[in-house]
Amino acid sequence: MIRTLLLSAAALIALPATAQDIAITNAKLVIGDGSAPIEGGTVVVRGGKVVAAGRGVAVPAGIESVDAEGRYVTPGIVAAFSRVGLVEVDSVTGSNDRSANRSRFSAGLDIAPALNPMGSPVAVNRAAGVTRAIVAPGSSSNLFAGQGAVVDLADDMDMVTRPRALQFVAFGEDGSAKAGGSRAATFLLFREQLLAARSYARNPATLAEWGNDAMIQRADAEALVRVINGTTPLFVRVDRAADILNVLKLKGEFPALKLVLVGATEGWLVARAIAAAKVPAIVSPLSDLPDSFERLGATQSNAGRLEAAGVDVSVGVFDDDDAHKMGYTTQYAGNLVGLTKLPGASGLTWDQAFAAITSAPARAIGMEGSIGSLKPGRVGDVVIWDHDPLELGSRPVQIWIDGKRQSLTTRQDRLRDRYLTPEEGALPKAYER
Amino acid sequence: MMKGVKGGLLAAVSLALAGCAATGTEAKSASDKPAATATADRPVRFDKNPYPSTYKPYPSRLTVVKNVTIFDGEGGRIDHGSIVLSSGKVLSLGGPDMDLPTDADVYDGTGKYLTPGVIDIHSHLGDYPSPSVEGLSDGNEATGPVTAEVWAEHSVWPQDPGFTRALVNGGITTLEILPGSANLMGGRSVVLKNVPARTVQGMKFPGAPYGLKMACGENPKRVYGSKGRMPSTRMGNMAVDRQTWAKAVAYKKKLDEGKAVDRDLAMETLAGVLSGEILIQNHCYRADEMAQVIDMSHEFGYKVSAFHHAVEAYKIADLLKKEDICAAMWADWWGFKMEAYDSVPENIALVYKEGACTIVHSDDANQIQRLNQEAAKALAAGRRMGMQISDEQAWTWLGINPAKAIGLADKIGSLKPGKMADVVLWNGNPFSVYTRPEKVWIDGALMFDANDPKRRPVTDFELGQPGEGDVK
């Protein structure tokens, strides 16, 4: 057995990364499905994989240990919802890629070759704690915005965990505006655009046929014959508790589609709909304003409201900066913590919170059994934190994506070093890196 | 600065005789009631204050806390602390040994926490209220670079539930309402209590001075250049900034003169701002553009009160302390723009460690409601990189400094005898993601209870709607 303590360990994290047979021991282990944390835990993992976590559990012969002091150690966030590696600077329209406005292609875009797994904001949310991430394309000039992705946060090349995993689409206000301006329209133009595809599908000549008059391309027709089958979840951006209602009912008519609500900021209004109906929802928890007509009933309490009613709720970061700032999970999810403490108000568990921005989110784009928690078969996604990760300003001090240990420097930790005293020295500030 | 005297606002304004028709009533004397005619012997006097506050505390009871952790703004820190609110001011604290009166309402504060009211001196509540629609957007008069002739005050609306979130879970006080950064010169700002009201007089601070919004960089040049006109480059921005100062010089010395001036409601602003009255609030994220606006304020005569956003302070930080410039930043905002790029989650701490004026801002509906968790956020940067900084030094970033930039530093922004009783009990301690206020007094009044729907406000926009009166 090779002993690493852990700020030697950290040390390390200049090698090239690669998988790693390793057990994490004295850890305050946290598997991400909703228990509590086991204190005195160990996870193992090898060939990249969870092979066993809890206490009690066996450090194999040979393999690196870390003792991590009783730390949390958790497997990696999930960002719920996100847009991750699509953007670097989002008022540089070169470095940014979130929405194809000017494609005449909807439902068919696939955001994989988007992604810039070199890109700032990648090493910046890992450092954050956050291992994957459900990236979806944002919302276009088409109803559909085309087809998102799972991804690692790894320092490497390889970032595509799942490929056209989802299709988005928004309701509501965005998609009225999109589908003439009424949500009538968005309504009709969603079905018509669902039943070409189901023509498309039957008979792909017909394509051909309709000519001009199509409703639809056959990369997009292709798409959403996956939607109409359910082999792709459909993430709707819905908010108003009539309009999530509406959503729900799409189900009559297409019934192996694959629903996740995602806003649901009404949600807590027909929470029960919401769970009777077996559908996932997304929520940005802290969300609190009306401000729009579409939100005018917006609560913190949200989450914790359709958690109760049964509702399997995810915690993401999306009314906010959905591409930078995904180390905003862990302190929304700590705030809904808090509000257990306030009266009258509605939040999580700590375990429950957890899971929202881990186990949840995995199950809501169908991938429970590989991502998302520290049960074993799943990633070797584990993160070793400083203190409480749902605490203000806790951060991990390792992390391990794909049983590989991360980088945790960002250019923002060299900008920081560099100015550490602000006054030139005895060369200008570009000769100190 | 400002009096609280109507009669000590008054100034002698000479109005030039051409146009002084459509600008006001005749002059009867030479008394101080405002008048706008003029003649070169008998100058004019304008009213400084025309839009007075009518904002008066609500009734206040004999209250006590006691057996609280006090941050009291200023960096000291009471264990088992006690306090005392009279007719609405601070009247005392002390330890454990304190003698406390007897006929008060007394709150055990065992496990809680106490500071002064939370300060956010940049926020857009009330002229970007919620619902976010067309119809009561009103923060940017984008339709010219220079307006430093508008008032923010003009556009709040004071039925924003903004404030009410504020006020219930970041026990917002006191905000600085800012025009918004299109403009190189956006306008005047406000200074509010947090206590809904009717009209926006009834929430402005009585006495705050009032400040004016620069902006540099991006923002202008995007907006004006996009519109084919000046500025469409940084250069352009200063050489509009330059030009528009000389005129104020040259219309201030007027003034001081004597002589006779047409009434020039954007020259008013920055003649007061020449004069030091009048304190500017400056939105810049470069570091080089932030020493190019310290360099201006030094060619035309006036003082930069507090750089916004200063995504850049870091880099910077000796030249803000020389200059006793304010920074109020975000704790980890960045990529959104190109200005925003050299973001780091250190900035904060970087210029508290320099020994500049260090604040925590908004600018955002949301983060106003947890500027207590935004400074936690950047107290736990600065100790990651091994910076000792108690929680209630940093607490001066959310107290005193933000008082201090908004000219208010001896009404508010600590808790000290004598100052207005604006006083937050937290349930737990504020750099807790798992805190939350449970009771806000602004002047001594109990404006928010936690455990009293009755002390919760709701709006005149929300009542009657799907969740009116919920938690939020």
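Numbering follows the first chain given and starts at 1. In this text, rigid core is short for the largest set of C-alphas that superpose within 1.5 Å between two forms. Just so it is clear, the structure is predicted and the values come from calculations on it, not from any experiment. What changes on going to the form predicted on its own:
- Here residue 411 does not count as shifted, since its C-alpha moves by less than 2 Å between these two forms after the core is aligned.
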The other form holds:
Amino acid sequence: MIRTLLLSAAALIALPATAQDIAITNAKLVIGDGSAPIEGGTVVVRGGKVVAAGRGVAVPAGIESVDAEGRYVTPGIVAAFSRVGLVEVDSVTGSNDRSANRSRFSAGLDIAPALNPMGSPVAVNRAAGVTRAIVAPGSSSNLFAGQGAVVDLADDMDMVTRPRALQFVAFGEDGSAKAGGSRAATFLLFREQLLAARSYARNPATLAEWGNDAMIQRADAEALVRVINGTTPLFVRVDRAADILNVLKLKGEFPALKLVLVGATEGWLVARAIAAAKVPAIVSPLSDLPDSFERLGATQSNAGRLEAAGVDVSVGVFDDDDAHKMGYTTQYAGNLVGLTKLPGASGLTWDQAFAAITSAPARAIGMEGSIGSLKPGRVGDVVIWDHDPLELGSRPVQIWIDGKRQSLTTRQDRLRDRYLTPEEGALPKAYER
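Since the one above is the form predicted together with its partner chain, can you give the form predicted on its own too?
Nothing else is written out below except the one chain.
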């Protein structure tokens, strides 16, 4: 059975691709920064980087030219919150590195060594147009879950774009369960661990006598120092409006914190406060029903109301198979466009919605200068779509990551082709090389 699932290693391992110098012309070009699509646009990629994009861009002599035939050409989708590379089969412990609930470490955990670029979800999400992902750990034995990474979804073995790119922590019901049973304990534990890390930064010798039963380990303290000084963004899962306000107050005690709200289901109730604090939010438009007491204010209009208040909004896939189905992101963004047509609802314009799945996540992680758009200097992550990418039935027809053309074939495609025509033999096909 395992052999059937994996097929053969030789079939799955792709030869390393090389960056192409390429010009994509005659495109309905989407820069990804919130501006409107450009008819008859051209994007030029050289050495793995975008060098020019717009109308009237000249095609340099001697490079490959691809005619988009009027199709949408966009930057690759940036999955704002995911577990791709950490999970193959959720229910199989040996293939699931999402969480480390029995580890004595917490904030110091680094997911980078656990990422598997050969996992089947990588190809599945790439074929849906996702070229970069912000990957966060699930949980640890303590309040802080650990350090996430920014990854690319290219068909090679070098997956990590930026290691230790974020620290993840959950407040609300999940956080209180880790901290001792109440929100009061959550906020106290959070402050105490950051204060311990601050003491360590001032005098590393303070941890010299700490043992395994200490509140914080040396590796955790070192990771939290980078959070305190603003080097590492702190992604905070929080949903209830009151919890969001208390999280924002933490900036008063630790002013260098770079907070990013994840979930923010009731964010629309305190949207002005979030905007005033200049804290971005990653939301799921599918969170539209009160499925818990901390999400009683759930509404599909959350993203539109936050955006209208001035919050920098990203659309992400979480609480909904965030390892395998990040391609839902385009559907979620499209749903927000559809909301603008409903009386009384708040959504996003097409341009805002597409930016919410490209340049906005890049800003949230502090990498807007290198990923998330087709502005000059950004990575050559380019997708040609068969139709409007925010329509449910649209699919990529060609993809480049770092200027390298990518395969759109997945393991599911290979299994379909292999077993499409049943044939009798001495042994089942699973046993054939």
